[in-house]
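Below sits a lone chain in structure tokens, taken as the form predicted on its own.
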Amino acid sequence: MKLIMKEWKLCMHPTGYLMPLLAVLVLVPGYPYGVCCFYVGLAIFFICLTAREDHDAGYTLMLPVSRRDAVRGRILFCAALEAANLMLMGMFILIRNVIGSLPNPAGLDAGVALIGDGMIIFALFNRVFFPVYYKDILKPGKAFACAAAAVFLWIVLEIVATHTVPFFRDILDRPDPMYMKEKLLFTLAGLALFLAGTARGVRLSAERFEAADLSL
């Protein structure tokens, strides 16, 4: 918890406050809602960039903590931002359903399944970004480029699937509360992937950060 507070006080970038709020774009008709999650990934990139410019790694490792603890603190802090984005997205989905919504031609409609989709996006981001980043913390841009490519590939596949794959088109992309059981199962699967992807990201990142040469 102390390392998470350190991340918030010393590494937080203004985009870390702004980007989760872009979940409000769920209210925009015809918008690819998965991009709302990508914006949080952009904020995480700026957080890591700020940490590099402020020589946060050197400071953190002067504390009585291990490299593994430092990695865990950063990733858990970023996962909290992702969770905040998903909660805000859920709130705006409820608002959109109350005021009424038209079918979204650019991917999943605003509904329960969209939360599961967001969890899958964050699972991909955490699994790709952090292991690449902690291999060389001086190059957060490289890590972000790799993670962004993975995320946008999934977003494109999801948009195509809502028009071509029966499970996405006929069940997940239907207005709530239709097929709620299937949508909840999909969301639970997304949660499992988010937890597994993030845990795997922590493990690989810790291994690479422990092997990294920080003498420069």
The other form holds:
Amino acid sequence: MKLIMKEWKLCMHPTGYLMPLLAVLVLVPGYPYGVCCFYVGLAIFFICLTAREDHDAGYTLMLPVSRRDAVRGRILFCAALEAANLMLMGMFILIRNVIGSLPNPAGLDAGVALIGDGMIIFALFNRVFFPVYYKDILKPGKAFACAAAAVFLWIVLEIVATHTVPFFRDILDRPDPMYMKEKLLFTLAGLALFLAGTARGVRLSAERFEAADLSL
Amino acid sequence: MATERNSPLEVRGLNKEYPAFTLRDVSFSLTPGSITGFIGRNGAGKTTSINSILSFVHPDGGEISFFGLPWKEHEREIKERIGFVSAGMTYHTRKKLKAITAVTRSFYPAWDGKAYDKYMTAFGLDGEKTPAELSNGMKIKYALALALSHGAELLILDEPTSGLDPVSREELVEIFLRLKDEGRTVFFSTHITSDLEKCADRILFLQRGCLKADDTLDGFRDAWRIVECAGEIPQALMSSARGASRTRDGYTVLVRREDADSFENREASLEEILIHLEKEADRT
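Could I see the form predicted together with its partner chain next, after the form predicted on its own?
What follows is the entire complex, opening with the chain shown before.
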């Protein structure tokens, strides 16, 4: 908890406040809503970039914490931003459904399944970004390029799937509350993937950070 | 079982190999309540040694213990008892000092708020300022205030006086002496040897990754003499002369005390010893 507070008080970048709010974009008709999650990944990149410029690793590693603790603190803090983004997204989906939802040609509609889709995006991001980042914390750009490639590939596949794959096209991409059971199962699967991807990201990142020679 | 009489820092056979540099078999042990100067020219391996000691980099070999405790099993406890200050590293430069302090103190159960206020006042620091607004000397003092407020018994400082003006360096040296009076151990690397002449009890001399000397300040200085030669270096001196250094009137050479009696000689300063030994190393 102390490390999460440290991340918030010392490492937070203004985009960390702004980007989760872009969940509001689910109110925009005809928009690839998965991109709302990508923006949070951009904020995480800026947080890591700022941490590098501020020599945060040198500061953190002289506190009475281990490298593993430091990794866990940063990733949990970022996961909290992702969770905030998804909660806001849920809120705006409700609003969207109240004011009336039109079919979205650019991927999933603004519905429950979109939350599951967001979790899959964050699972991918956390699984790819952090292990690459913690291999060399001086190169967050490389980690972001890898994670962005993975996330955009998924977003493209998801958009294509809403036009071609029956499960996506005929069930997930239908207006709520149609097929709610299937959508909730998809969202639960997304949650499981999010937890598994993030946990794996933490483990791999900690191993790599512990093995790294740091030039601080 | 570790006791208070254990050395604050003991290093045995430290090795670290890089493609262009190797740290070889560095061993030393610090005496509690003393000031130890870690000297050597730029690139000698001082920062690599400190980074290895603090586990920023992983040594290829060697044993490191603090207060008799190995780092791996006691990292948290050790970190609560040491402080690290590096002139080249300034953290969170746009945050107010009070914000950095508020975060830092939450990690230390033994944080002493009164001591922190005392050091902030003594060092003339304002919590409303950011590190970016501080001079290099004040940044070092702030880092020291943080370390001292969590009760650090051992202070490891990497080039704390480099880049400082003579008055600021003098202030820091006086602070180190006060810390020693309080019973704290100070270990600091520097290539500004005049600072050590004023405060160090011991000298560790690192040259090209090897520890060439581990002695008291007086012992290290007394082992050498300077011979000033008007014009060329006499033939009789050639075999014992180390690192001829050109001067306006001729040369100075460094000679071991036992070889110096036949020549007119004088006391060598730390700086002169360092320069001549490095020149000798360059020559050979």
